[in-house]
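First comes one chain, alone, set out as structure tokens in the form predicted alone.
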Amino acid sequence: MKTLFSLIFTLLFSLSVFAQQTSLKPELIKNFQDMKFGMFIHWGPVTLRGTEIGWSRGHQVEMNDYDNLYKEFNPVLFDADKWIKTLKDAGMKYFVFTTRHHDGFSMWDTKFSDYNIMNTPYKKDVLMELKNACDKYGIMFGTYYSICDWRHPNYPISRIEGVEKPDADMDKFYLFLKNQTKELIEKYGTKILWFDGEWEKPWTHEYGQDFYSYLKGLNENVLINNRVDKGRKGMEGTTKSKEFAGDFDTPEQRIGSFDIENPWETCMTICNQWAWKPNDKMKSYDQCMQTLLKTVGGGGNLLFNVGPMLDGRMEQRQIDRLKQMGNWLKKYGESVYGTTGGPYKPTEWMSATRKGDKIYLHVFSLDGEELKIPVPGNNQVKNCSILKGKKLKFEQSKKELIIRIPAEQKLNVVTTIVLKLNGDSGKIEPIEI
């Protein structure tokens, strides 16, 4: 009997998160996804040694070296002004913010834990600076928050080769990890929940229901990634089924795949490690321009990491490779912001937006001065030009568009290109190239 009650209220208790799910308000998805680009930040105490943020606990940095770092942390340049102006310079729409990796440090004024930036040298909220400087420059703020906690008594695993702690008790973890994530929600006004650490065994799929449902409880409106669940496919980031739950996907460290049905976003380092590490090789201005607009033309937003100094500041570096691509988005940004990815796939040497009548081209390679793509469905082409530039020569059959652009007209790093149609760009189905 004892069994059969509990198999009934896990179906009715699945259902009722689905409903859930299924019941978030279209706008608030579609808000989300027009804004294309964010910015990802790691940072902690941990960049006082330049390696790996919480991963390198208790093997690049001894464990208790580690654990306390935080007794020297003292960012002294630390800027939110300055961060967050940085962000809107480079055409960015969103933050998020690491306030607890799996380390379990947190990098606010949380009541729950003495493991917190108010312990350190440097004594301030950090995240509330960066909250309120979001706010000034209408930048949606979001937070990154781990659900495992290696450190954390009652979390069960530690770190050394998953280690189990005899003593733990997970269902006081849990209540630790709900008040934490309500001081994001009802203190500091988080608008996303970016969680990780869910791969881990202690973490169950009914955990990852009923916490998805709890926060919903204190904001309906906050957005909610896949990894409070255990539907994400590794890397790839994907939930393969809506038994599971959350909002939008994040493949990472890779352009996720073509899908304009379901929202998603590539987390992607501006470097190769997430938290800041001393020369750390840099993407080139090519790069970063193409892992963008590669992502959105395949239906996704890019979440950028940048990994701030242990004084607080982002290197200049990175701030003028984030500058050069917010002079692009300028120019350009129409291109990218509330666009729909396609109907074109992207491609090595080319990904496609589209918007209303329009069918934006962005070309990163071509050998000799004509294009030729497939026709876009039953359209036909009115006009073709250089986006803010000249108009192009273009010849249209059944079959396929040809389009000349002579090598003066070829933009260095990509050259965009806006088709005008006489129809509605959205209801051409995705065509291969």
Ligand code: FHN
The other form holds:
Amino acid sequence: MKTLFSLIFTLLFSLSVFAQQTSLKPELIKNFQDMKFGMFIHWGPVTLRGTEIGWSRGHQVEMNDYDNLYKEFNPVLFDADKWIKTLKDAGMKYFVFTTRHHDGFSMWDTKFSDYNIMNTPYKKDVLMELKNACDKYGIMFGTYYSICDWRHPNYPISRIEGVEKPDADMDKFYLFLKNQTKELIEKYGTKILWFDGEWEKPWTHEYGQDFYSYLKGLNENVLINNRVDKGRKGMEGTTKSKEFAGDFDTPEQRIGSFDIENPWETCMTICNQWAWKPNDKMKSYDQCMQTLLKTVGGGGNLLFNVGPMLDGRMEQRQIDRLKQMGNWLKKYGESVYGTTGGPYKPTEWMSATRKGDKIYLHVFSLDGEELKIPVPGNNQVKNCSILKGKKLKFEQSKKELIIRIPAEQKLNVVTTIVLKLNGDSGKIEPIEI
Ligand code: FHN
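Output the structure of the form predicted in complex with the named molecule; the preceding block shows the form predicted alone.
Every component of the complex follows; first up is the chain already shown.
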């Protein structure tokens, strides 16, 4: 009898776990994947010191000093409308904002912690202003939320090597997480819960599984990344495993590997630091475009991070860089939005996307005037041209496609070529060049 009971229990539990991994409607994931490009923002009182959010607490910034920065935080030039207009002009389609990072400071009018934006000299709910601006501009509104909280008395770890909190209570802390994320879903209508800080010991696979299920119970359509559970395997690279909860994978500061089966998103900084740093090194236009196009060519989304300044403005040089990307996307965006990665896997000098009977080649560098690549599966190329430009001569043999790109047709940073096929590009198996 007991064996039968435990068998039934195990079956029901594994079914419920399986259900968690596949609970998101396919059209919601496809819509997320079609957007391709989003803005990540890391911002908080730490910008008063220009050091890294969370990580500089108790290191570059003495802990007590860090925890009292909020008393000076007064970003009087903050303008949510300007931020989201900048995002839109960059060709970005969604937004993810650090509502609470590892330092425990809540950037919204939360009922569950006094350590929040309403108790700063600024006294305004920046999160609600950002949500309203996203609604105004038709931008998907998402929220970053750190599971670990090095300041919270009930979270056992304080990030200072070896300092544990004697009275920490992880179950009470988990209730705090559930209460705050419920606010983000119900009061702010977040469409993406972008978790982080899941790698430390106190957060277990069991918590992750339960949390995913709880959040989907509040809103079955909310997108939840793979850092709600233990699927990221710590701070280094990521592997998406079906045993862990999460709707998409999250390679960080690197372009994810080619994968058109599992949804994934690379998160990367436009400078070096996540939060604002004076005179931080910013990526060139070439680096930004190659990052975007190699990510999309690999089947992923790019969540590109900006760190606004202590007065609430974004740096003009970052705004200008994003505008450059937006201008390119305004002209050539059909080769990005709504496409699938491949069929040619990204290389150092080229990436590719596809949609319907078209393949788009993003060529970053080419010696001479002949581009030689394998033929696109069993398809015949019917015509070939520079996207929004002139026709190009090409030859297709049994194995090879040769495209002639005259020097005067090459564009700087990236030359986009469109191939029109006699069939559906989606059926072509990935091609290694
Ligand atoms: O520790 C954080 C870091 O500060 C930043 O928020 C990144 C963004 O994904 N996530 C963690 C490191 O993996």
